[in-house]
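Encoded as structure tokens, the following chain is the form predicted alone, with no partner shown.
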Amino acid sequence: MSLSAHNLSLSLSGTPLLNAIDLDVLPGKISTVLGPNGAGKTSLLRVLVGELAPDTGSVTLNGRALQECPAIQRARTLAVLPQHSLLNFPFTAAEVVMLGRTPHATGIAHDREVVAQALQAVDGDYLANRIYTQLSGGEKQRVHLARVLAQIWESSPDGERYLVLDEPTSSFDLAHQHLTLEVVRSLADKGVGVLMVIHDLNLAARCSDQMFLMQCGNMVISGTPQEVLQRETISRVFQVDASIGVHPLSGTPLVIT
């Protein structure tokens, strides 16, 4: 079982965005998509979650074609956090997180418990009764992270769960960047398959089980951080001189530019 792309290609207005992409997001693993601006990372995520239809190829969710999965079943197994979430209603933060419980019929008392736990997981329990539109950008992003956590908080009878995140740490300070990585690791340890687009190669190295490096809509290389983060590859794809060291705490590759 996995969230899988098979031979995906995509063009918009005659511009090729993806070319013959294959990947598997495995339950219990953290996968990251890396690459320079314009590499096709966000387009890949949008195809994987059904926002865009590919020109060729297919997406499967737990062995079933994504477009054949009933919406309610898809919502109970696949949660998505886009790079920008637009919401301009004066909901409280807790009410925003409660939106993640919409696919579930578990009762208001239980859902409130899940909402409280999800907010606590992102260091946002103090935000519960605050008005969402009055929060800072980083606080709003944490609320939306809690919302997608609440959506897949528990095991689903519909199959393995997956969490897709587009640059989830971009609005966060250093402490909350690392908290986010701890949260996704704890989810992976519970069997959730996580796919993240992330720009910071060293953050990605510290949390990834597998990496997908893209350039100009093509998959350059995939594998472990040690396999992907090679000096020659980084220099060629990102057009920078790079050295690869070893992180003194985690032992993961450390990209130095």
Given for the second form:
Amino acid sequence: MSLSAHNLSLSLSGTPLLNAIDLDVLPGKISTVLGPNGAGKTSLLRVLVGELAPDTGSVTLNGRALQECPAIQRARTLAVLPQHSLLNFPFTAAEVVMLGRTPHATGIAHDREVVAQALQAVDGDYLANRIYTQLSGGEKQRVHLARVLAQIWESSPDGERYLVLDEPTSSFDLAHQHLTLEVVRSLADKGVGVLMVIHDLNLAARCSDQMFLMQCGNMVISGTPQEVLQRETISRVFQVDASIGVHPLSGTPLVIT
Amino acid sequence: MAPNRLLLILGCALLPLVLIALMMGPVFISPASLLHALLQALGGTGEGRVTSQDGLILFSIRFPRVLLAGLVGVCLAVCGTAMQGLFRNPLADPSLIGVSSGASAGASLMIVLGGGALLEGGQFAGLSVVALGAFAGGFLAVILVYRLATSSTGTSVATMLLAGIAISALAGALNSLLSFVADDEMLRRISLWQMGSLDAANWPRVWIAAAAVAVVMLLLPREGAALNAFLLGESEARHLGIAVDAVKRRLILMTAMAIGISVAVAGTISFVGLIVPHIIRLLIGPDHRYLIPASALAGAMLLIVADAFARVVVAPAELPAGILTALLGTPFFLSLLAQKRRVGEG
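Structure of the form predicted together with the partner chain (previous: the form predicted alone):
Full complex below, order starting with the chain above.
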């Protein structure tokens, strides 16, 4: 059981964006996609969640072709946090999180409970009755994080659950960056497969079980943080000189530039 | 305000409002006389059960008119709600997808082509030829807009917006052309028709509008959860398990049908579809599960009140109701905006 890409290729109006990508997101593991701007990270995510159809190759969700999964089943097992949200209607934060319960039919009382727990998980209980459109950028992003958490909060009879996040930490301060990673880790511990696009190599090194490093639509290397974050690889892909140290507390690689 | 409370208030206010509207008009009908006629109608049997002059006025003129106003108000407000949700834009209204301008062009075409004879004589199921032309024109415009925005990859809301503007412009040009060739009498008919009025109300029109309302109020509330998810964006709605393209198709078809019919029976009454959902959203927030029924009630009430005033302010003549919806709704809306409980409303 996994969320898997098999030999994905994609080009948009003649420009190749993805080239023969293979990737597995495993339940209970945190995988991160890294790479410089324009490497194809977001395109890969969009194909993986079914927003774009690949030219060749396929995506499978728990062994089933993604396009053949009924919409509700897919929504109960795969949640997606986009980088930006278009929402500009004055829902309360709790109402926004409640939208994550749309594919579920578990009853309003239970849904409210899940919403409260999800908001609490992102340090957002105090936001519950605030108007979404009045929140700061970071608060909005946390509300949406709580929304996707609420969507896959409990194990589903439809199969293993997956969470895909596009740069979830980009608008967060330091404390909330780490909070996000903790949330994602505890989710993985409950058996959810997580895939994140992340720019901060050190943040990625601390939380990843599996790393995918991309450049110009190709998968350069995949493996554990120790395997991926090598000096030559970093300088080749990101065009910067870096030294690799060891994080004094976690023992994970530390990229110093 | 709690959504359920607003629904309760609106629901309770509707019946008294209908009764007051029934009394108002060039001939004032006293409450006692209204009660008498109603009891007579309920309790009476056979022919000629209502004989008084007031009773005749009530049952052949006032009732159809007040009911039609309410039904058309429901159509306009509810479809406005659906369009604002679909386009994720609180400024959207049904005219955005070409239905109003298409209907205007259709009506003008019938007025100019048909001339006098057809206008007086041509009736079909209680609808004049002009009304049928309006329905056909409005429906055709929406289908065209929808077709233009739909490709193998689905329906693009952004393209639909642009196609709506284009088709509206085209219909507007056709309308201007028809006004240009029309004679003075036709010109007056065209411009009066475009202001919207309920003075042609009769029972067949009430039944047609009631059928449209029944369909819309049966089907649209089921899309409440989908419309809520739509506000997040289409991809997000899809990730939440909503069959986005099917929902879009249903919303567009429902709007084309309901607005087409309401335009056919009452002309283009602007403003209700835009402002009513807006007012309700300021009061109870954007949750469509409450927004749709509350807008339906408020839309009915606004148009009933506007039409009652339209009958009395310049009696025995009449103002087009479309003018009054704007005159009555705007101050209320502006005062709400000034208080603006939920700031940040786009």
